[in-house]
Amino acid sequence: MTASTAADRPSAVPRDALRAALPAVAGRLPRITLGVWPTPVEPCALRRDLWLKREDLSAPQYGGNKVRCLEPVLGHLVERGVRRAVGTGAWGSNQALALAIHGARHGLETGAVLFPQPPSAAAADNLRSLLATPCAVTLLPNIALFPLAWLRARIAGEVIVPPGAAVPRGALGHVAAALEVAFAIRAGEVPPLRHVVLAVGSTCTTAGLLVGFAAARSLGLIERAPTVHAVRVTPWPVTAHRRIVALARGAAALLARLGGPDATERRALAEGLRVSGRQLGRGYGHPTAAGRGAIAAFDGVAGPHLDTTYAGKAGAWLLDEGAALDGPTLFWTTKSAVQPPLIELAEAPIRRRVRRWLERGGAAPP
């Protein structure tokens, strides 16, 4: 399934499940429309009660989840007049491209500070086709530099997008995705759902579903909020259980200043949140033997074609501990199934060592 199809596919779904839900927070949050909303939530081969939601064909240019939180992070940059933003993250990071491919359609100029990563297929095409872009992109040699870019951009005066775009007004860009799934298990679409898993790597996602659910809630359109599995991509305390409660209470408080339901209890919020380090493996951007094994099984079932580092280790989860779940499930499919163009490396103004970073990460050589 394309994009293209997947805004074509009937649905009692709104399109913009926020201002369908809460007109008066859709009336004062600032954001642009960047993807196809709703995405599909399909079944899953996989097994009995297993659901997917497909993130991954959220935008036919670069779709995964980071364009919910650029709508309403390049929407406020937008409305203060700001004509350039610098994402920030990885080597092979999908809010640097996102933010670069969604950026240039709105007028924006964009640059991208990045530390480096394990190389793997999925993050040397990102950087390929990043090096594609119009966007200045600064690779440092390695992530202890990182503080200090960020410090001196500031100093230059450049609007920094944090990694992932983690702030609570990007983690309202998922509360509207949250309500989107409310909305479908009211029309009989899917089933009350009794979990969500998704890979948690800045935190963004999986803060702004919490409040969407909760949010749900308490308008009635779902009887309970469902249990959302974050398994962990980038270690603690990135994903401190604790750390991701807190930002999620910073996007309910902002939710609620703009007349949304009040969600910012803390108690409800952390009860909801289960967190799993288990399917780490190495680190952040390393494959791992089964995550392999879940990208095999579901490219078995023609399911969407998961990432090593972030929905691979997910699915690892869903197969392994998640097998004992009760009740629906839903995952929560991540990565772009939309590569821009790339750059070819024989043209890529770059140091030799991201080159051969580039071709061991699987990119063919010159």
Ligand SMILES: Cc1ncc(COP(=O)(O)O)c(C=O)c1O
Given for the second form:
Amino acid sequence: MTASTAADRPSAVPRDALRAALPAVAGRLPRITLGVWPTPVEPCALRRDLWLKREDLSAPQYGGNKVRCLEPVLGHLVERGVRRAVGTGAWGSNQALALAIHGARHGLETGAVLFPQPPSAAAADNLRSLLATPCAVTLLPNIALFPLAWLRARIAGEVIVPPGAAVPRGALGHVAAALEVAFAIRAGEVPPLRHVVLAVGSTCTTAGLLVGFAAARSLGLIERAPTVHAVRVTPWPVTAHRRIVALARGAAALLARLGGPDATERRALAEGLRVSGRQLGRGYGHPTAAGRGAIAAFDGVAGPHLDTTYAGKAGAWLLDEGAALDGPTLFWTTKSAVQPPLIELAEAPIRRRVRRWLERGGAAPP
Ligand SMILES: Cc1ncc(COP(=O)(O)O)c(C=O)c1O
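Mind sharing the form predicted in complex with the named molecule? What's above is the form predicted on its own.
Next comes the full complex, and the chain you just saw is listed first.
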């Protein structure tokens, strides 16, 4: 599949949906444009009334959903004069890679502190891509060392981007994505949606979408906010319903402080969210048979290609429990369609254990 971008397609959706819907907020929220907006919304051949929000196409250098959260997070850092930021997450972290790729494009030095995860093709490719960038990578041998490594980095004066950039400011990046969808509905490019389905890992994307759809409703862009179905790829309590709603309320409060509509009402946010843990399998990063089935199903209709850690599990839910959803449904395709260059294994400055992990991931089905 070739990665096209929204810029190729005519659409009535504004390039900067946040500015078009909420000019005061856009004027006060520092952002750096990292992606190509709007990402397309397309019908999916897998079934009737199924649509795709192509967040996989969000940036030609490296896309996926993490580009959205990094726009306001990096905007804030650069405004504060920060010159170096450290990403955090698993060895195959999409956020750390997105930070390294896009940070470098904007003159930011980057580091990454990463903990192990089960081997997979996508995770191995991400680490090889990360090692091919100038990012200073620390590969922890054990997740138990992560809090200590974080503390040491803080003491050393590092600015740390938490896993998934799951902070209110990061979630505001996804408010812009929800507003794009609302504009597409208003322009008749997509029918009024009843459901949105996506993977939830750090909670940033889901929380931002909840706020964005609530804001779109209060601005009169859409009549009704779709129900957001978040499919766990990390376990409870990381992805507890109340934790996602709490981040959404934090993002809504920030939006209101910046001059946006008040979307902080807990009940409305909570009622718009359903969380399912049925596709998690053995846990974060462990591929599942159902996830592989969903990947094959999407490949069978020419993509987008999903990954085993995130989008494949959300796809599995969509094709299983999600088959019973009534009305137009939008599947959020979150894994970047573009893979940045990989370091040659022989050149990678890594310990033997990491090399074995990369080899096992490389041998796994993509
Ligand atoms: C490809 C992909 N999909 C989905 C998610 C889940 O998004 P969030 O962490 O915002 O819940 C992530 C998080 O890193 C991701 O990398």
